[in-house]
Amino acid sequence: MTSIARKDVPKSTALAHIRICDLTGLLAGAGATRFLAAFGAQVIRVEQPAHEKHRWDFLRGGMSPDGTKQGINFGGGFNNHNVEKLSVTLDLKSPEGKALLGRLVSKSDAVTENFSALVMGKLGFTYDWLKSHNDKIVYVANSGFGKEGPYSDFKSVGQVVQPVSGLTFMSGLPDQQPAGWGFAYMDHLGAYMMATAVLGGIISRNRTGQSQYIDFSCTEAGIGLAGPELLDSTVNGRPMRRPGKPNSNSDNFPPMVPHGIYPAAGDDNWVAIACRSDGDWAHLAQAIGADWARDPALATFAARMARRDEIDRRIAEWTAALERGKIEAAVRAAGVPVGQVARPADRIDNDPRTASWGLWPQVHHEEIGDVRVEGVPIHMSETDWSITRGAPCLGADNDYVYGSLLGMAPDEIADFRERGVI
C-alpha cells in the first residue's frame, strides 16, 4: 500500500462492533484504549464529576494554549491520549453511580482500568460484580505489579517499572552508572500490550461465549524484554553491569564492531553506525578513507572485537569533524546501515517520510481548537485507523450515553447532574 498524507479519512470500522467501558487514565491505560478507538471501537471514558477535586487522571487539566487560563480540559497529554473517545462523569462511590456503572457494563464488551491493584475491589467492582451485570464481559486490569503477589499493593508509573524490571540496569555506558530513560517507555509498551490483551479477551469471548478476567503487570512485561540478557547472565555468568561493560549503544546479540552512536559536528549532533559483517566494515573503511581504517589487521570481526574501544574512538574522531547529514549520506552510499539521531522536530516537522505516512493528524478540540496529535504507526489497506475527533471535554457525552444508550429520561439525567451523581 502506498503511504499518502491522510486527509478526510473515513471513520475506521475495524473495531466498530466493540464498546469499551473505560476507567483507564494517564498513558499506560488510556494509550491502550486510544489504539482501539482509532480503529473504530466505541470507548466510553468514565470520569469523576466536575466537583471532584482529586482526579485519577491528573493529566486532564492544564493551561490553555495561549497561556491565559487553566482548566480541566486543557491537559496536553490527556488530549493526545484520548482522541476519538467519549466522556461521561459518574460518582462511583454513590449507590446511584454504582448502579449506572452496572448498566453501562451490561452494554459493553470490555471493562478496562489501570488503577493500583486494590482500587477496584475497594470500590466494590470485583470481577464477580462485573459478571453479575454482564456474564460475557472481558475485564482487563493493568497495574504495575499485578493484582496478586507480594507487591500487588505497590503503586507505580512507567519510570518506576523500568528500573524495577531491570531495564534501567541495562542502559548505560561503560564504567558509568545505569542511565535508564527520562521517557516513560513502559507506559507506551504497557499500553500496546494492554490493547493486545483486550482484543485477545474479546476474540476468546466471541469463540467460547465465556467472560474473561485478564490481569496484566507492566513490570512483568518489562522483564520480558530482558530475555537474552537474563540468559547471558544466568547461563554464561556475564551480567550486564561489569567492568568495562556494557555500552548500551552496542549490540551484543549478535555483537557487531563497530556498532554505536558517534558525535557529529555541532552541538549535540549524533549518528548511529552498524557494521553487520566484514563486508560492511570494508565498505565503511573506504568511506572513512583513512589508512587506519583500511589496515588489513582490522579485516576480521575477531580482530575488530579485540580493538573495539580503539575503533569507536577513531570513528568518533572522524565523525566529529563532519555534519551529520554528510556522514549519513557517505556511509549510506557505501551500503552500511547508518542514521542520524533525530530530534523530535527532525522527524515530526522536517521529514517528508513522516508527512507522507500521516503520523500526525490534526483534530478539533472543543475548547483548544485545532491541534496535532499522534497517529498510529501502522496502516491497514481495507480498515485503516482514523483520528479526526479531539479528546472529549469532561462529561461531554453524558446526554448521549445516559440518554440514547442507557435509556434515561432527560429529567432523570438533569436530576442526577444536579445532585452530583454525574
Contents of the next structure:
Amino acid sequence: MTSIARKDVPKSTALAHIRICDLTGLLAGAGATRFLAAFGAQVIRVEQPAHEKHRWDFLRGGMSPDGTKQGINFGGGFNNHNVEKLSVTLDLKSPEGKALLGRLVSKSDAVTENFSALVMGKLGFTYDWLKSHNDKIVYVANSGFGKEGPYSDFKSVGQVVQPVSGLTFMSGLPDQQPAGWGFAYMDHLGAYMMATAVLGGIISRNRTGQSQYIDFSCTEAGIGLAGPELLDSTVNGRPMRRPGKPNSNSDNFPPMVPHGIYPAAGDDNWVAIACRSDGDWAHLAQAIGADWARDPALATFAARMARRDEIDRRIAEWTAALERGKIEAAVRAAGVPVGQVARPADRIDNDPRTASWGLWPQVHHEEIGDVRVEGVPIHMSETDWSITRGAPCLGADNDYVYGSLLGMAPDEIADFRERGVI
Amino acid sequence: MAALLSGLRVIELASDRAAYAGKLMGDLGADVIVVEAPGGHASRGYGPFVDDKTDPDRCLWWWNYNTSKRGVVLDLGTEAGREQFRQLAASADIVLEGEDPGALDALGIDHPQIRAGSPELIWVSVTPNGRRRPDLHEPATDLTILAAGGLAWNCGYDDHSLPPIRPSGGHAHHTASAFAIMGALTAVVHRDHTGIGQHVDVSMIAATNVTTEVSSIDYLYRGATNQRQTGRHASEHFTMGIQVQTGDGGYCTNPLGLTTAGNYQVVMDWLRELGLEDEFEEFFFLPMGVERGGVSLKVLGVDVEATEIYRAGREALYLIASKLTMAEYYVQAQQRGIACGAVYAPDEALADAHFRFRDYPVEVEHPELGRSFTYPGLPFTGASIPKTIRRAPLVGEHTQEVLAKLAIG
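Alt. form predicted in complex with its partner chain, vs. the form predicted on its own above:
Time for the whole complex; same chain goes first.
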C-alpha cells in the first residue's frame, strides 16, 4: 500500500529537495515536520512496527469520525498533524533496525525527534552516531527541559511545560486560582521553534558544509514569552507574584482601558473590546450612547485607568442585554477593535477571514476518507503550501522507502517484514 | 562555529506584530536592522521603564523584543527617507514588516515596487488578517484576535459565569511571529537553491486559529465543541481538576493523574515518608490501585471501584501537597515518576536551578547605564547557537554606521 498524492494540486517546491528522517510524534514534534511537509519536504515518519504494542504515537489510534470504526490509523489528531508525510515501520531496538535507520540517515538532510531527553542516547543514536552515517546531517531534538540538567528526565507534556514556564500563572483573574491554558499551547510553539531550528540548521549547513546539532528546550521557550514583565522583575526588582496579578484579560502592552471580555445575551456568549486610544473610547462611548460613557471626566487614559473596574462593570451591563453579533457590529462600525469569543463553529464554518484564506483544506486519508484539517497561516507568492493527502497509514510507505530509496530487494523487504524488523 | 543565521540580513520595520520574529532571528545571529520613525517607534512608550523613568531608551518592552538588533531612524514621510529605505531593503535577504494593508503601497515602498528590482528578496508581512483580502481588514489587537481566533474560548474556569480568559503576554504576536520566521527561513532555503525570492503573507487570525490543539481538530474531525475548564484541557466533557494547592499557597498540576500501579505504590511510600499514613483515612484504596495494575482513565465513571481508587489517589496528592511548598511538591512528584508542574511565575522559573544550570538566563550589558541585567536567553543549545544576546538599540544608535556602510545618502 503506497500513499498516492492527489495529482490535481501542484505541490510546493520550496523544500522539495529536502528529506527529513522524522522520529517525532504527538504535536510538539509532528507539528514541526507538518509545516515542512506542507512546503514540499519529503518527511518520512519512522514508527515502531504494529507488533510492538503501544510503541506508536498514542495519537495514532482512535475512532473514525462517525464513531463506527476503531484502529491505529483513525486518530483525528494524528491525521491532522501528519498530513503530507510518509510512514515507515522500523524496530529501533533491533540491530538490523538500527542499521536500516543509519542507511535512512545517510539519505536524509535532517533527523528530528521529540522523545524524552534520554531516549535517543539509550537507543545508541547519538549525534556522533548520526554523523558517522552522514557528516552533513542536521539533528534537532525537542524535549520539555532539554537534554542536560537536573530536570531532563522529568515527565513533560503541555500541562507541565506551561506551568513550569510561567505561562499558566500568566492566565487568570485576580484572587482566583490559575486559569491556565485549555490546550497544549507550548506543543504548538515548541513545534514552531523546532521547525525554525531545522530550517536554520539546513541554511547553515548549506553555507558551511558542516553538520548541525540543535537541542531545543520547550520550557525555556515558554519562559521567554513573558519578556517585558520578566525584565520588570530582573531590572526593577518587582516580583510578578503580587496582589492584583495576573489580570490577564485587562492587562496589556500597551495598557488600554477599557480592555476586556464582556458578557453578551444568551448562554456563555462573550465579546472582546479594546480601546487603543482616547479616540477609540470616544467612538465607543457614542456607540454605547449612555450619559455615563459620554462623561468628559473619562476622556483621558489616566482617568479611565483609575476607574477601570467601574467602566468594565458598566460596559458589561450594556453588553449583557445585547446579542453578541449586534455588539460586534456596533463596535466595529465605531472603528474600535472587537471580536466575539468564537466557538469552533463560528471561526471554522462562519468566518470569511478563515474561509477566504483556505484555512481548512480537505484531505484524503486511505482509511478515514475525506476529512478537513488545518491549513497553514502563511501564503507564499511563489511556492505556496499544499495539503491534500491525509496522514499515512502505519507503514504505508515501506516499499517505496526501503525499496526505491534504500535499494532493498522485494524479498529482502518481505523477510524484514516477516521477522518484525519493519 | 558561525552563528546559525549569520550572513543573513533582515531589514525590519518596527512593529508590535513582527518584533518577536526579528528578535529571534537577531539572537540566532542574523544582522537585523530595525527601522524606526524619528523619535523612535511607539512601542518604546509601552513601558515598564527602568527605575520607572519614562524614556524611549529605558523601555523594557522595547528591550525585550529588540535584542541583538541594530537600530536605524528613517523618516518615511520624506522621499529621501523612502529612498534610503529602498536601498536598505535592496541590500537585505529579508524585509520584515507589520504595516496595515495599503500603508506601504501608499508610500511607494511596498514589496511589488521593491522586489521588482530585487527578485531574490524575501518580504514578510504580518497583519491581522493577511494581505490577501484588504477588504476584510479591520482594527484589531492581541485581545480581539485571540478572541476571534478561538484561543480564548478554550481558557478560563469551570465556573462559566466568569469570562473566558485571554492569557496575557501578547500571544497573537508571538504565534504570528513564529510563522513569520518559519516562512522567512523556508523562503531562504528555497532562494538559496533557486535564486528566487518571494512574498510571505502571514495572517495573525489564521495563526491563532491553527494554534488551539484539539479545539479545531475535534470540530473538524467529528463536529465536537469543547468547553473551558479550570487549568486543564477544554473538553466536550467535564473532567477532573488537575491543580493541587501547596502548603505555601502556590499551585502545581498533575496533568496525567495516577494511572499506573507504580504511581499508587509511590504515593503510598510518599505518604509514609511524610508520616501521613494515619492522617489519610482512605489509604486502604491505594494498595487496591497497585493490585489492579493501575487505573485506566477510560474506565473512570464506568467502573465504580476504579473511580473510587482514582479519586482516593487524588485526595492523597491534595494532602501531600498541603504539607509541602510548591517547589518541593513539584520536584518530589517528578522524582517519583508522577508528571507534575509547578505553577511558577515566570521570574520564579527564570531563577530555578535547572534553568540556571543550563545557562538559560543571560547577562546583557547596558554600557550606557553602566549596568548589566538578566534576560531570558535562547531556548536552543548547540555549537552554532549564540550564548549571549546584545541589548536593544537606542533610538537611532546605528543610523550613521548603517547608512555610511551602504553609501546611502
